[in-house]
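Only one chain comes next, encoded as structure tokens, the form predicted on its own.
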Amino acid sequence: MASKLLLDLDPGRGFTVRFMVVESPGSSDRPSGRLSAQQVNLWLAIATAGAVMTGLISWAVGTEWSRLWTLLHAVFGVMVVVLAPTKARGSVATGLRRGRATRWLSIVFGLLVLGAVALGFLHTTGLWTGIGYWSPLWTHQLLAFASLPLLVWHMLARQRPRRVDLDRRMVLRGGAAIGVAGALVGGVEVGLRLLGGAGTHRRFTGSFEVGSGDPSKMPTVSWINDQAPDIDLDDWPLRIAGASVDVAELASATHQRAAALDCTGGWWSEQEWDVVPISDLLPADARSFEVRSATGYAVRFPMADANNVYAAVGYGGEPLRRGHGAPVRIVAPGRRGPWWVKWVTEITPSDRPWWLQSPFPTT
């Protein structure tokens, strides 16, 4: 609350002075200790943005560090659920009563976020594994990406932070919400282990094993809309460091390397790949090397990783299947699926830094 001095001037009566107590901007009539509607909105924005960022990082990291990012992603997602009832009783109910045309955008945004959280839960617990290769995790990701423009709009139109909201109450109550979300995530994990649920068999990235040691059972999914090219495998146009290379000649120099392909769609599969290290194919004085697919898809690797990135022509002594990238694909242990380029037509050394590219290929 704040005091305010008012001056009334009337030509016939002179002037009067009134001293009033008025409500300060940003104050509310909430009970002591509770978050205001604006503070709930702000924490929801933090939780949603945190879920998006940690999800993207866990998507990209294929090492044990992915376990941490996957855990944080789950905590932020559950935090949205923890705060959702307060949001529904407060600003959602008020916004619907106002009848603004844009309320439908807010409703769609909320449904997308809650749908993404629900699908993430179904994937984590293994209660639903999807239809064919259309997994709940892939649908979770689609809903999350679809919500991003609405998240930006909602934050600009509805949730602009105010200094008055950033008080001790917000920090303490928001921290408590994070604690509750963490406890719920831990409770689900403990429950899965006690009940022996399917979710206990996830890899540290959150993916489920499919077809390890049996290439015929390994999925044949591709990045976004890539499709197996219709090119004669016996006359494959492979160029390495600017020179044409015969695939059969490449196959004669392979050895076997066990590696797990961990797809961002929520599955992983380990095979004995027939490979040649990229370090055997390119000069060592370049800064990076680019791998390009017949579909136009391309990824750049640091040259320092050339000893642990491979050109593969088969698995378990048999040639690659077309859906798995025949006749040549990349095997990149410790990296997620988007780095495992299929249908390779060109491997080129480059003086450009490897990080000078989109975090996730767009073609």
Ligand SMILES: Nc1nc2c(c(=O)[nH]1)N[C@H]1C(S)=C(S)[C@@H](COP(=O)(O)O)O[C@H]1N2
Given for the second form:
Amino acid sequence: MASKLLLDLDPGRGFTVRFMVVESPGSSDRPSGRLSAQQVNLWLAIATAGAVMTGLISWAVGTEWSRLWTLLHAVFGVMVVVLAPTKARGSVATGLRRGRATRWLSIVFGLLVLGAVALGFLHTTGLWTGIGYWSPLWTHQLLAFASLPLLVWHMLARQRPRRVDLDRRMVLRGGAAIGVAGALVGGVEVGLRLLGGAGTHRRFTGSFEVGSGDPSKMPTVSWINDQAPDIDLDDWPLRIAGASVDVAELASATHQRAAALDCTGGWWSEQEWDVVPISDLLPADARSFEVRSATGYAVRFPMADANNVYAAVGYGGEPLRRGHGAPVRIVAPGRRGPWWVKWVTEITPSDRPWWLQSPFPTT
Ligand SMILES: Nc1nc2c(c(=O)[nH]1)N[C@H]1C(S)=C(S)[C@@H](COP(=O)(O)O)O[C@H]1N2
Ligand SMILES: [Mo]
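Could I have the structure of this protein in the form predicted together with this ligand, to go alongside the form predicted on its own above?
After this comes the whole thing, all chains and molecules, with the earlier chain placed first.
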């Protein structure tokens, strides 16, 4: 007689955990010590979901708080690799033997996931640090986003979690896989420090420093493929709360503020910005304010943050370069790059909550 926990994950019937006393432990069908194919799949689902969640958090958060999530993200990613050989011997081998036409979708999915993990590794270690679109981190995100629909398909059509033995083996072996992944991540970090690898100098977001204190060395990037608008800088159509504002007038009211621009593409750069806090420019009674670029790129901030979001006209004692958002851009300390709107033409208070916006700018 043995007792075991049954985890029932049939989506049609909801989610139940039952404790049962059963005649046989039910593990005679596999060599002792191995996880069943179902158990590997469930752990892989946990690791993949964990990687997606922590990746999104680390990606969106620009404060110290993201450090833990960036670290956990690495552990989940490595866990996928740790479990991959068992998966390959189990349901991958079975699936390939069945030879369904859709096996190609599964293969593409597997390659996207492994590719994303490999690129994450290249970025983390600093073995390859491209800047701009084809940086390893940007490509990592591209593969990860591309794999999401396939992940959903794979889970629903191929590896729909069913009743799984949540037995001692499942917990111990899975826990061991997490432990191995954690140790590998720790080992890489220690190794980087011993070897003095570039990867040692990552910010808590995982980004590498470029051109701090030297605006001419700061990269110029866009969110998707936005470009500097062709508008006369001396006749810039800036409107704040509906009224026309002269950029020169704005420039005469600035003070200096050091802040790091931390692009989700994997680099950061700190400059001394010439700024005016948005709270000096808008009435405080609205819920949010929208900042819109001449290009149509726009984001919405909570009004409560208006004293820590700035309109900037210069850096390092010189006016902004065109690529860096001249004549007016947003400086948003503690927020990732996408919030730092360039070529600002409108700052508008509104009663809509700030979170009522597309999760990403669409230009
Ligand atoms: N109008 C506009 N502003 C934008 C973007 C954009 O594509 N369009 N990209 C954002 C992103 S993702 C980053 S990282 C920074 C890059 O600023 P930089 O080119 O000055 O380094 O600008 C932000 N502001
Ligand atoms: Mo960015």
